[in-house]
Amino acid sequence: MRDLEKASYPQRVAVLGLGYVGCVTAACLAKLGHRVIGVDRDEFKVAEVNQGRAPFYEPGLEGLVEEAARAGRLSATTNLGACVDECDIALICVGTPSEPNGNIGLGQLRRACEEISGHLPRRTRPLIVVVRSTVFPGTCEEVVIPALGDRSKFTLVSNPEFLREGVAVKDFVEPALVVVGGDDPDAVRRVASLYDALEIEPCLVSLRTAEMIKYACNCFHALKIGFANEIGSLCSRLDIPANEVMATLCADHRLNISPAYLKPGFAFGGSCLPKDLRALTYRASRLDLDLPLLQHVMASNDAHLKRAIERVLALGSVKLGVFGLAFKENTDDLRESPVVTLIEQLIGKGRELRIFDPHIQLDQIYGSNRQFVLNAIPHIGRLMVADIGSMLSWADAIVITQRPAADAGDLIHGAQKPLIDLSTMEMPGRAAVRRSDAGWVKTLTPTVS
């Protein structure tokens, strides 16, 4: 483990569960230069702490909880009300596991935070709680505020943590993310300063968002062990090295391992994707091959775009403009364009649309392109526009389904007319949530298209 530098303002931190997140974050942050008490009813894990010994195995861990204790940066204890009259923070590490149904398990967070709550009216400043447990969006606000009690006793803020077993302490002091989420800007920056020591910024987020990353972090890492092993599967039967393969395509960042691909938006389509899928799924099953992640690939996006449809038909809106015809922006390749779907469902429920994209002339465009088209919409020339100004006078309601260029999307918005963007999953009449105006807020933002 490299050296770290102590925290420039060491501050009193407690740490409610001293298993394998909480006694790894007790330790790294002591480690920190932070002043950390551990809180635990295991009266074992709180005397092997106090005698400078991990109460588990995890790489690294024993020589920090030993180094703390011996330097009185760290201790444990199985009395909570004295960890909440003394510190500044406490953060919450007990477990949230799965329930027979496959929902997540409150009970431990609950007891924690009623405990808290019954500490708190002794303070004279609020506590800043922190959730660090990974629970679901809207936890916080629909569990954890209410078992709380008086907002006046604390501020809430959502720091998840992205430890890997056998690996936390190098996660903890090495990390390759730390999100902090709250609607209090001073105790996001105070929970945030909890890391200064570390060669990472903070993302500073919302609440609710700070919950959700966890979840889509996680379920990311599973989808990718679920795809590797299906390509891995289908290699293995065709004879070729699967390793050989997924190494290969790791090799390629820009779209591969990247921020490609990751943004929401409107369903894919086009004439490379949905065709390779059915060609892949096809041909394992041939083999009596059972691929069922990449088999439902398509249904996903079929599902997608239904979602898309409903949305749009919520509107209420007879006459809609729809901005983009292709598959995505910069393109007039029209070939299995989503869009075509969703203007075909639109007119079947009664909708009267006008459509402009910059890309497509139908006069221009020739073979299966303007076939696919044709056969789907033979009238599809009667609903193009040649300008932009055009459908924005005439519709009710604009509806996006790729990008649009600056100019356009000024002209866009500037039209002040109910919308839908398909093309970022913004809700009508939401704002995404930004707080970067605020001035406290760093967000990452992926750039790769």
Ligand SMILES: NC(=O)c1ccc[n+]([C@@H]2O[C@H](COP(=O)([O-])OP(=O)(O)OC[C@H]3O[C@@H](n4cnc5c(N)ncnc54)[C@H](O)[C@@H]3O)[C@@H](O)[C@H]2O)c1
Second form
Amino acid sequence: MRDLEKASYPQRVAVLGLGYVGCVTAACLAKLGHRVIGVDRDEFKVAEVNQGRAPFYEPGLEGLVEEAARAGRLSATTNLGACVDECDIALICVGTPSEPNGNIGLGQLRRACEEISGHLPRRTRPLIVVVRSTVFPGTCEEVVIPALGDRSKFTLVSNPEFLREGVAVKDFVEPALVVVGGDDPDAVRRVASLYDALEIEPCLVSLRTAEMIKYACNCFHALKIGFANEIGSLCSRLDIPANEVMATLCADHRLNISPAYLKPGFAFGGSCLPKDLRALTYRASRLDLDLPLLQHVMASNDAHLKRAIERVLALGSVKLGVFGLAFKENTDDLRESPVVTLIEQLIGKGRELRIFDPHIQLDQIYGSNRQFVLNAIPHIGRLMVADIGSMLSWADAIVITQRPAADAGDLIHGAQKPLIDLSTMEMPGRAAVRRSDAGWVKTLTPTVS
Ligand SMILES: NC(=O)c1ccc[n+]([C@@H]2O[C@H](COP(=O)([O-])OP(=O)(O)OC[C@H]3O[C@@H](n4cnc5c(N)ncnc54)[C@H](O)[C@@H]3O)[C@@H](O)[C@H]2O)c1
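Complement to the form predicted alone: the form predicted in complex with the named molecule:
Entire complex below, previous chain first.
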């Protein structure tokens, strides 16, 4: 392991819970030069750490615990009170197991917060309480803050853990991601600086965003495994080498292993994705192969389209201008465009429409493309307008279905009409704390164009 003992600002840290996350966090923070006290109700774990042993097997952990305990940078106790008095930062790493109904169990977390709360009145300056356990978005605000009590005695930060058991120490010292969330820039900066010795720029976000990022990551990992296993199972049935297929898929870093297709926006459509999903799942079913993940992708897309339609209807406006008819920008392909379904539904609900698409003039499209839209909406020609200005001046409200070019975006926003942008789920004007050359600064998410 490279030399990590260079914390620019060594801090006194309490780590509550000496399980897989807490013990690895405690030992690694001590390795980074911080003074760490681990707290657990389990006397065995406390005794093991104090004797320089890891309370469970995790590669590399035993050596770290031994070294840090011998150097006097890591100790453990069952007595939380002494820790709260001595430390500036308390990291909560207690378990959040599933309840029988699937909900997250917050009993350990509530109890840990109540215990901390009991020791806060003696403090002269606020304790930075950091939730490192995985908790559903809103838990910090709705459960942790009330359980901690007096707001003048603590500031709350979220710093979810991303380590994987089996490579937990390596994941800690060579992290792929460090997320620190909170509303108090000083506390956020202080927690982020725990990791100064590591070669990573922490992502600074709000409390709820930090909580959500952890869930998004784990769900994405689960989704990826499910996807690989379903594709692999189909490959096996077809006597095709699954590993070769997936390794080749992963060789594409532009469209496959990349941010492509990972931006929340409008439903997908077009001439390929729906068709190919349908064919693959149909052929799998003929092989008696159950691929529930892939079978439900279209249902997921339909549900997303339904939510978009409900959002537009909730606008209440009767005269709607729709920007974009094709399934995405820079194409005139209308086949399986979700916008066509959106328009059908809006017409059915009594909305009047004018539609502008920079790349579509009905008299210039032909073949299956033209057939698709005319089948769905025979009078589409009467709804299409040739210039964006006439649509904007006629409409009471605007619906964007595909990302407009800069000039069209300026015109749309300049019209100053109620607007729903289905092409993005960005939330303009949201504050975030970020590190810049000038230090830690609060920035605003740019307004959606
Ligand atoms: N295990 C992982 O790979 C992993 C990875 C990332 C995040 N997480 C999340 O981190 C959290 C902890 O997971 P874990 O696997 O380390 O759990 P764990 O069950 O191994 O450890 C939890 C520890 O907290 C202690 N504890 C409970 N209440 C306490 C209290 N009031 N005071 C002191 N100690 C107390 C328990 O005795 C136990 O030692 C969970 O939210 C989990 O979802 C786990």
